[in-house]
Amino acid sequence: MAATPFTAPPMDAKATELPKVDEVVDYNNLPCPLPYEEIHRESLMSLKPEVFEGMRFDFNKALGPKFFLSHSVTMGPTEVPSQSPEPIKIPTANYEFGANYIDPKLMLIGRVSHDGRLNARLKADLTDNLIVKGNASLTSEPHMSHAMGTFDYKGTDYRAQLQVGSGTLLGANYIQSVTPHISLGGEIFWAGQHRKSGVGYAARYSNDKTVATGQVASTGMVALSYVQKVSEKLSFATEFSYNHMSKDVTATVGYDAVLRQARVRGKIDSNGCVTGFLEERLNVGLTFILSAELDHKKKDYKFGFGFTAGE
């Protein structure tokens, strides 16, 4: 009697697909999220770059591994206050010099100009949890002086800071990582010198790809924002910001590109106006920067250019 010879499957025949399993969420082992004020960090970057009017040179000089000095320039118009629609603009000059100390766990930062401001920083790690900021500006026009101390603790899956400032100004906010995607918090301040109050909340949701953020406050202002990663080296942004008070409603959107040399960042907003800024490399210690900002709707209109050299 002859065997039954053996039938190997067809090659198109699927594999039995086994039921996916849901990810288990350790709510015990949640991330530490940002702190609370730093929550639109990425729109920021995309859609706040450090514009400027006329001509800018910035030198850095390294004289350790964690010391260096740095030298600024800046020529251009100055806007300053008027009854007018149109801006009035007045040509100005101002050199800083400044000296910084960086550590991993300890940054100073001093900024000093021609005319007596001086503006410091300070940022000191004083145990894994406990971090504490200072930022302090001088100058010698009454009542212009302020400066404001934040002591920022930072948990497991949550953070807590505690911010006191010239004025009789008090704050507190909290945040906490609810998912390993979402992250809520609030805040409440007392301006004692104006005698104002107020309370705010604010939603985070992140992953590899997305960030989209949204903050409301008691003094009316909404805001937000939406960033979508294309690439490591491609992001668009978008913004949107509603002030109760004064009745302004503004919405942007921009992009923030990453090139082998350069970097490129531009948004417009709905009051018309335009903005582009370049960073590009051009040698090793050398960048070039040119920005530009159009605003339509108030005629005003903005050019600058810059070198920034060192190490």
Second form
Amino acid sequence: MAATPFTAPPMDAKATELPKVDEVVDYNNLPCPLPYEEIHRESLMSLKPEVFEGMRFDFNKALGPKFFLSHSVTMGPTEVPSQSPEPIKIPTANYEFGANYIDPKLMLIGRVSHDGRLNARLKADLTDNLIVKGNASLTSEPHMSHAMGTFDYKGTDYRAQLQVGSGTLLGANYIQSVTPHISLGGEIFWAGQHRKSGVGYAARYSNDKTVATGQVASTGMVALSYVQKVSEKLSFATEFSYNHMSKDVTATVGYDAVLRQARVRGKIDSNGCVTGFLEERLNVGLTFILSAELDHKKKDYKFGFGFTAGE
Amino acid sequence: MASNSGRKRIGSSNDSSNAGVLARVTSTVSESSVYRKGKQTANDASFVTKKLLKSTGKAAWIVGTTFLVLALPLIIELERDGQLDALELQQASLLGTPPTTASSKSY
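Got the form predicted alone; any chance of the form predicted together with the partner chain too?
Below, the chain from earlier opens the complete complex, with every other chain and molecule after it.
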């Protein structure tokens, strides 16, 4: 079955890399694909860091092996949508308290902010293959609360998911591995409140060093992404998204460097927006975060700094 | 009439017969087409240079600030990683263990 094995190329041979062998693909034993909503995971992680403006301080305190509390203080200007082209920024300060219980089979996360907004998440493994996820966000403003529940079934080489949400949101998606590297999936959804329904398709090719994904939806959205790992510390990512309804085209190129004590991410946009994000580990349990976003077109500059403390 | 206006406006450049030598020379120079063309070209050149300087300045600003945000943190962090590597190498050689070279050539 196996042809004569040839050794790995001498250029970037690592000590642990096995010599590549010509294999016959075993179509009955394909790996389980990533969940449908995580199909763009690599490009999302590299290209969409959580940029913020102002100061941010997070503190996690562990009360037991699985339970920890979190305190989070953020101060800074937040943008208010306005009619004029100039964005209106209002300085706000926010304190959020959270309690988290994390277990391999059960995960409960709750966050409460000082202005009465509650955000709760649940993830439970009912059996080996069935996962239930729930997500609720309650506010004191009327008609702004919503909740969503998801049922995931994981098969040998496929995953199926059913979503039910408040405001009569229904969605289902399915993804299947067709070769050891390629997986294809589709989804349908129906939003009762806006009387909209849609179909979407997605494809993903992943390799040791590259990940390429594409997604199309009947709402007129096309998103393609490509991530290439240049070395074990540095990877480049690029994304192209097109919205047929609003004729918005955006292309993004970025990099992600994961070093031993720091993680640097940067990206540049076709809208003239440049972002940099740095997380540096100063000490055990103390991380320093710097975020910068320059929008050359709108001349809007946002800078933020923060700390994350705790185990 | 030319002769009537000549008496009223003695130094006028229109009336060359009554004007002095210097006035006649400067008037021939300043009315020649070469001079006018040269002045027009100089004006155009200064306009274009100003526009070029402005746009180069704008481009330099955008490139400079983009480099500051995109590349400078990466350079600083890579330097620190290199220093950490060198420190480990030094410590390994101090303790007598042979240093591993696999991690030092990672990018």
